[in-house]
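Just the one chain here, the form predicted alone, laid out as structure tokens.
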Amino acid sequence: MTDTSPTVYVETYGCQMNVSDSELMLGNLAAHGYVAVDHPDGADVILVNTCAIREHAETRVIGRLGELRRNMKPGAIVGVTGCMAQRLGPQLLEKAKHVSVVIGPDGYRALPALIDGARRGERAIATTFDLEEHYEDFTPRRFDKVKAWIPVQRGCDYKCTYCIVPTTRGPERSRKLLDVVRETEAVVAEGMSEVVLLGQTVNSYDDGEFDFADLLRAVGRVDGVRRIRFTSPYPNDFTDRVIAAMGEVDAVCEHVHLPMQSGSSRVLKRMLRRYNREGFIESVAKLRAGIPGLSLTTDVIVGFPGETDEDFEETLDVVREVGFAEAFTFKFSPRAGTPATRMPAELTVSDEVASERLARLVDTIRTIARAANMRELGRRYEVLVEKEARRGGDLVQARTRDFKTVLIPGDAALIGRYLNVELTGTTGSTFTGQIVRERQPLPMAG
């Protein structure tokens, strides 16, 4: 590259799939002579990779586009990519006149050509679904040097009534198992030993020949892989074959993020989830029987249309019964175009009630997690050091196989290393720890 190479800045919002897509976009642009930069000021191309899962996310992006306009260099090209681009399409060009390119998740192959067109004054939209597109010939430019996000599936066939993802990412389709293995081998060659397999309903993976159990076993056989994670699975897609593979493949970590959404069968039915309360609890029991020491985290929505006080109490009951280590909790956010927005107005739960329920839910989860974490103090775990801690103070952030976050003394030289630590304290969600140094054997008496 020369000093005259064009520069590109990508800002990412939303889920791990969006992070992976940003890595693909940067890889594609790098192959066309672009140089990635860490700040938008002075960049020749600014791409905002967006999320559409909640209204707040879109509002935030519109505001951010205004900020970028005030500070960008003259002649810079601004593009909006991802789920919000797919959902709004031409509306984005109307709302933000300085945006030249709008590209959905299946359009990143055209990105260099569309940027070239934008330099000639052309504004373009690429939001057509391509059910064959997996970007197999792209070389991602990875942000993380410790673990690799590897998409194994794109799109979603499950029509949950609150969810915009089928609209923004299209129908479900899986990559070929051998392509996933090839990418895994490539990231190991780059020095990474943890992979995270990504899909909207990742454990429904099916490439026409192999299922998710086959995929776990194949990735686990790659020499150099020490940890395998995956997100996000669907509760009743955990077949006996998949659970057996999870228990038998040494690299598969003892953690599952298992989205529950509600503990009420009535609410789950209105959500069009494919399980009821009892089915979810049964899935938890099967997972814990198959994977000793399994830690579970989850997603929960409160205030879904028609949720009664009794429904909410049922959610709290399941939260207490399962004992989640952590949960991402949300108030229902209606998304235009989803069936939930067409439910009768009398089913609407007021923001005041939803807020009170959310506060109670958060308090319940934190109380359970805090008590469980206190019982962990003094125990020893293997951790992988991921990055420097945000709070600074010569601390690094590491993670156990079962997804505990542990802050330990150290600096950037420890990033990427596996260490044994003893848990010494907890804030309720994060642990502090000390490195355990194995004693050297004493010399034999002469």
Second form
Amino acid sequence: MTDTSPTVYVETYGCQMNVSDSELMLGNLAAHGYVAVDHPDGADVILVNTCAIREHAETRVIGRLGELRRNMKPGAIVGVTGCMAQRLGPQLLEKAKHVSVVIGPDGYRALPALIDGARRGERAIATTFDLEEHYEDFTPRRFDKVKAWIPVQRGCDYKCTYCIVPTTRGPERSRKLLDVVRETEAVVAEGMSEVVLLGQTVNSYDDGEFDFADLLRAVGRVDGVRRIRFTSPYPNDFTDRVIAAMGEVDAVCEHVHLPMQSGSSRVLKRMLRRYNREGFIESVAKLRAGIPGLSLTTDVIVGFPGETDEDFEETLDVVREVGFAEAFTFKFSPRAGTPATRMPAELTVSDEVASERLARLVDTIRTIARAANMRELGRRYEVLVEKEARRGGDLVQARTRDFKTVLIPGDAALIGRYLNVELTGTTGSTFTGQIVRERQPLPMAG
Ligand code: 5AD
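Coords for the form predicted in complex with ligand 5AD, given the form predicted alone:
Up next: the whole complex, starting with the chain shown before.
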């Protein structure tokens, strides 16, 4: 690389799949002579990799695009990529005159060419789905040095009525098992020992030959892999084969993020989720039986059209019954073109009611998590150190296999290391811990 190499800055919004896509885009651009920078000012190319899941995600990006315009270097090329790019396409070019490249999730191969075109004054859109596209020949440029995001499936074939993702990411397709194994081997060679397999309904993985159970076993056989996670599975797509693989493959961690969305069968039906309240609880029971020590987290939407007080109480009931370690909670956000927006207007839940429910839900989850976490004090866990703690003060952030966040004293030198810690304190959601020195094993008696 010379000083004249063009520079590129990528800002990522939304889910882990988007982080992974950003890594692929940067990899592709690096292969075309670009150098990644971590600040937008002065960059030759600025990419905003966007999310469309809720309205708020999009308004943030619109605001951010304005901000970038004011501060960017004159002549910089601005591209909008990802789900919002796919959803809005030409509207983005109309609304934001400084944007010259708009690329959806299947179009990143065209990125270098479209940037070249933009230099010549062209403005272009690439939003065609490509069911063959897995970017196999790209070498991702990874942001994280400890865990590797590995996409195993792109798109989504489910039709949840609230969700924009099938529109923005297209039909579901799985990557070949051997390609996933090859990428796993590559990240281990780079020194990483944790992989996170990504897909919209990752446990429905099917490459035509192998299912998700095969995939877990194959990735688990890669020498040097100590932790396997995956996100996000669909609650009742856990087959007995998959649960057996989870239990038997040592590296598969004892944590599943299991998006519930609602605890009311009536609401689940209207969401077109393929399970009811009992089905969800049954999936939880099967998972817990197969994977001792399993911790569960979830996503819940409140204020979905037609959700009554009674429905909401059922959600609270299931939340209490399952005892999630953590939950991501959202107010329903209508997304243009999704079936939920065509439901009768009288089913709309007012923002006031939705806000009230959200607050009660958050409170319920916190109370349960806090009580569970208090019981953990004094226990010992193996953690993997991920990064320096955000709040600073000579602390690093580490995770247990079951996804507890533990802050421990130490500096960047510990990043990537496995340590045994004792949990010494909790804020209610995260922990503080102390490193436990292992005693040397006693010599065997002769
Ligand atoms: N409104 C609110 N939340 C949504 N999610 C998906 N679509 C919407 C929507 N229209 C939530 C779901 C999903 C998470 C990623 O985002 O809970 O699991």
